[in-house]
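Have a look below at one chain only, the form predicted alone, in structure tokens format.
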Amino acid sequence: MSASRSALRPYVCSSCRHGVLAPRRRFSSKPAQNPEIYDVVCVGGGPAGLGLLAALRASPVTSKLKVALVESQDLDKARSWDLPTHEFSNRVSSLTPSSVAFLRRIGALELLDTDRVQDYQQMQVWDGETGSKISFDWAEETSPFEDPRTVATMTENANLVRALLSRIEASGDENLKIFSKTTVSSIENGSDHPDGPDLSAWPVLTVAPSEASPASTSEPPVRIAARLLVGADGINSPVRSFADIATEGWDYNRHGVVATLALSDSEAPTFPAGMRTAFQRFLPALGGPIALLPLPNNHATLVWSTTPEHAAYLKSLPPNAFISMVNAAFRLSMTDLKYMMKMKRVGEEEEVNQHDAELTWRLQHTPQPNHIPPMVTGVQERSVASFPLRFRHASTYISPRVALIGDAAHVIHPLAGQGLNLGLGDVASLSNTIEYAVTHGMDVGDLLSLERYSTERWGANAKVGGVCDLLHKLYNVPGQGPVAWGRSLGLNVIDRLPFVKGFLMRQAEGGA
């Protein structure tokens, strides 16, 4: 029934909508006071939600719209976030050049702490089963007299969130309301008030201080109505549920292990000077790829996609043993790695020596390619964590007076590092769509207005998600059979065809 409703929803005219679609929405039995009316209400204060508000406030066309953001977490903590220069958060994202250009356009890029931002100009990717490799860089399209062109930019999510909050606050508080430490108690259709506007087709939110907030017992709930309600509220989006938008997807039975690592100095000087490289090795026998992405001050962030059992094992290791496993993952054969993943823990000191000794001995008998990363020398305390990997895609991104962005609309495998970039691409497209509607005197919540956004983003995101899903399946086939032979041939051929590689890189950087 939910699929048929979702399919019906976009084709119902506004005059019929209340009668046909109302049973799918939740209603208040006794409406309270008339809600306060906003042009745009965004639920979710992560990079996508904050990015949308920052973009709307930065545009002269949309800066006067009355906007609100609702976030359950304490945004004061995000504003005051600060870490020592030698420490980094383990929630880090790789921004494509188009995402960087978008942040620059809305005035948020210059508010990032640049000492915590790291560009890289090359990415080395290879198959741990067959040894086939591909190098991604712009060397073929850049003059030798120019500085190396950036492939992507690494930044902590907290650094980005703080910069977006600063950008929003710099726009002033006129027509702006941010509900921090606030939960959405309910979303329902409004009603036709005798002494007010007809809000029967408008989403009306009841928001209240979260239970953890000191104000939770003293402040009464607030009701707000949205001309356009934007869901930036994650994979379990209440806004998406309210709009009755279905999703398709699956769990990968894989976890992503993350950590902040310290690296040894590179043995060979880089050329050109300052050239930074990201590394990714596919490990079919262990359930997914391992990636090492550069951070400032000779640090790196780890993202290792593997089975839940292996993830639990890695998280249980003491620091020195964990470091040995990461170094082994970039250097040893699949057989060696599978053996080391089964080494039993006896005692902390004994295990540390055991992993170090095992790695040292096996490296003596394993030829090393020239594209491996520097040795990991340290792991930041309390930075090792994991999260489940999933694929989800909404059947549509829009509904009458509702739009979805970021993880509320799509969640993909992280092997290409495109999750945040797709969300910022949504933000850029939706903010442009709202700007177009305002410029042409259109209702920003009407389906005709929102269709531009859906047309631009649904297919593009589905393509990226599908490619990541295919790569995940392709590189989880272990052994030396025909699948391994085919993917090995594909990597080697692409690496020798600069125009094909350039095309793939331009596709990857076009998120926002």
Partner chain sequence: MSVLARQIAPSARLLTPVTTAPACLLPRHFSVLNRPQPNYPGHIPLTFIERGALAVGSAVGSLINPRRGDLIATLGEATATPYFIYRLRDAMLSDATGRRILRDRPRITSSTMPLPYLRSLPENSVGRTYAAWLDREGVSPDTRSQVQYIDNEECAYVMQRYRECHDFYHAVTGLPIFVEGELALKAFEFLNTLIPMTGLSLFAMVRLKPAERERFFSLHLPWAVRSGLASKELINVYWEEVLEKNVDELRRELNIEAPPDLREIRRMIRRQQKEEKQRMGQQTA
Given for the second form:
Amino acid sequence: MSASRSALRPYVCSSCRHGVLAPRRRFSSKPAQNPEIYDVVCVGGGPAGLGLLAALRASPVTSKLKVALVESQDLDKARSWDLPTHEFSNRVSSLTPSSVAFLRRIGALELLDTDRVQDYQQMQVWDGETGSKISFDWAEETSPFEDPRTVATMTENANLVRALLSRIEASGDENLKIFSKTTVSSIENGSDHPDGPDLSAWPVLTVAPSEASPASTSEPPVRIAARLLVGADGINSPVRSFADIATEGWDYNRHGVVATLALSDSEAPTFPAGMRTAFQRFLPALGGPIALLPLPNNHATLVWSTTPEHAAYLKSLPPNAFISMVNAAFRLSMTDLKYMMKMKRVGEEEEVNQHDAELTWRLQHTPQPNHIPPMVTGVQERSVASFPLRFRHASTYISPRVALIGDAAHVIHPLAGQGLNLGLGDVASLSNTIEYAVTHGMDVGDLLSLERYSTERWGANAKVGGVCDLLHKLYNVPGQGPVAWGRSLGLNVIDRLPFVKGFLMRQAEGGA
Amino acid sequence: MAARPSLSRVSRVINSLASTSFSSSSSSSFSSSSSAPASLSPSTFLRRHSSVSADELSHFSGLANSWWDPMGPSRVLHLMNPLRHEFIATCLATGDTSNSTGNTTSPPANLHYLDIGCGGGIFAESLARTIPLTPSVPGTPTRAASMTAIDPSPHLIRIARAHARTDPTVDAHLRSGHFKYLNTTLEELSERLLKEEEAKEAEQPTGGKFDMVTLFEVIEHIDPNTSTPATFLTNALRLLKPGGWLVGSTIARTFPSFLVNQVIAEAPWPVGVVPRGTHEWSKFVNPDELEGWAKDGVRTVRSQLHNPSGSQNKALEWLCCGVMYFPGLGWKMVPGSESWGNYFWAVRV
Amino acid sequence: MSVLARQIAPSARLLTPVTTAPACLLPRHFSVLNRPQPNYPGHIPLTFIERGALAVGSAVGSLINPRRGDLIATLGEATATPYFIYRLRDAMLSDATGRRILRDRPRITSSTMPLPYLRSLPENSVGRTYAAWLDREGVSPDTRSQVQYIDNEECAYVMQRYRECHDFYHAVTGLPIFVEGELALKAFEFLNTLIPMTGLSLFAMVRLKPAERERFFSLHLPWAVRSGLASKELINVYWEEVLEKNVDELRRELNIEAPPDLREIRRMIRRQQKEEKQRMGQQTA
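Shown: the form predicted alone; wanted: the form predicted together with the partner chain:
So here's everything in the complex, that chain up top.
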């Protein structure tokens, strides 16, 4: 089994190790200089990597560990990220209450720009083919006199990254080294220093500046040895390749189209005031769901999972036509949408918005349910983009002295908005594991110490990823056949069973 | 158990002792005494190492190379190790030794540990890791300032030292002397320390050198023909300063523990978790027996101390907690399960 | 009409048009006491049981008397929901011309299709052929009844359009109005539009004479299957725009084979029978 293979193979007793080269982890031939020894080295400065660093710095038990972060992009840009109030980044994530609780625990929540963050209390999900729907909220479980309970919080990724960087900065400089604009040139096994420690089972990284500059070429590359090497370096993680951990997965042949939109003011005020709703409509004939997630000041972020051809079409539309397509996607039948996706643009000088004309006409003949979002009235310039959707899961998250978190460990379909939350869950679990190891005299990089993390997270993440994959497949079967009938029946039934729905919502919330 | 271990086995032990080449990093006084055993006759050696059972020694020495394999035969020991730290922390919290400040910030790391029968160093190394390298490093609830670990098997000591070098922190403690591995037995160590004390002309007549003595999975492996648990415990208690704790873990000698530890745990793979021959049910010790012996030992030691503070009248503190292994979940402290199998125990001098 | 009368004599109601209905609140799942408002002029909402009874009654009636066009129309409406008429409407929505038809909502009546104009069109044009066919069979565009029993307003138009275009299908395929021709056309329409009534009408085969039935199975049905499956959706043809087009060209565009000319076949058969009789007469004489 590959899990035990990657776990066992690098473990060789010291007498054997000196004689035999381990198959894939390379030995360094001769140490140029002794590498600097760190307790935790995290490769990757995204939300997961920064979250781990912030969590370690925030806890008194682990704050004195010597930690380093290596990130190829410029973290100064992330630190100084700033957008006007009415503009929002198009990479926005939905944070579950347990992720929010984790951020609060490590002291990063108060550093978020809360004016740019939006809670929502209800989620409407329905099937575009059959109309069956389910709505998620905590109304059954809370009293009408309390404030409505939050289902999730929408946060721009850049806002979160900036808050985490501030948290790390607030913990001071001691025992902390951040290598910004730096890439890892190689990862190798260390060597046995005769009048020093035996680092032959330790990963030693050679890091160098990302961009060549006159100053950088004169400096020798820096070598750092890691007691625990954490791979937070994305879907094609080099750390994962070093640890020889295989991944399973496939590409969905779908793209997620994102955009920042402005919504019209709703005619009737919401009750209770300030309540915001997220909307998701499954479009089986078009390849995936369209979701509209609320942002402050009556804005919203769009995530539309569809085929690459449709994604290219949507991105090529002028703003008005794009807006009409988004409005149509929440209201019209599959037949109309398939037709509208093939409509040719008449010409640049054409004033008439054909998509809008189609939308207006068809709305007269398509009965509308009452749980649809408000009409979209504007799209932010240059915010329409797309990214490919994939499913990946590492066969194991740990190897001696290596742990994987975030996208390096798992990539899932965005239809349930769980990707970033799984990453933060990994961070919380790994930081707890490191804390436990430190207080119990365990080597934080030891496989026995890391097993705690793997047990907690591997199964849970596999489950969530698997469920999202199943939902994607279920809701990609077009037409009104038995699959559509079955999934509609299931959705309707669950909507009417409060204890099942509550259970599902608690599972999605995560362990707080 | 044979009445006398065969000479050939004993001579093998002596030869291995003589041919051991120890790491030059050890600065302890052990190197001076390494030549001593080689010149002893087997009978003298046996008298000296009176609590060591020779085939137990060879059994565990044979497991030496796989001692640190996380998936190997010692896996359950590795999994139990964190709970040892927790149990020690519990003892220290109830005892509140040396915490004169009484505030909730981390108490000072000022306890000197002795680990008897350290084997490949699972506990010893983990405790040495918690010794703060610099004053700014926060301590842990075990508050270790130094660790001396002893084991009669030279092969195991060698393995322990080699593994300790794979962690720079532990390696630094090995070099500075805060962490020592000694290939010796309890009796020999006691004699040596006694001689040193006599040499200092009884400046500190109040006794022992160590604040904490640990005895994990040892008491059930001593040779009943040459020593008794009571004697062994008393010898260990003698090395403690007043108010110090003797902490250990062992297995109860009851029918459930027979089933679990002798039948199931030593069954062939995939059911079993330890190699055959690791345990001998007749040598297991029940909690009440152990309590009796330990308390007797404390009384004996107290009566031999010339302590003006009248510690002899202090109540005898005894802690005991059962611990169970759940496959897939690991070890969990289960109070009340002492007579079912493994348990931690502690007694205070 | 009283409730009792309605329940006892559903068939009587088929013959007398109902112009008004009581007001109601629920759009679906209503009872006879609680009928909802009509969605368009002439709409009569039916319960499930009423619709079923209507289907059975009109099926039986049109089998007994295939000349009852109104019963056939009612059968069509009663069996079109829930799936088939929606499928046909979606077929129109998937095509650019079909969408234009749904937007413009053209009707085919004697005023929108003036016969003098059609007769004046070039020889072999669609309009001229249509007019010639109307003259030959002695029918006019106004003989089609209004759709009454389909709830969705847009689908009611689709049904109405289908009904009105039926004569165009006759013109384009050249099939005559007597039973053999009608059945062949119904088979063709079934494969093209999937309207159940067209399929159910094929049960009228039992009314054919044995010789006719044999010709039907060997000649017309294979033609209907070939053309019906191969041709494009006829419902999407904007007839008003193709009136001046050449019929053969249209047939080619639509992938319809020229059907066997039934009148010609019958004339040939009659000639053969006459010759047979003459020969037999000569022999006896």
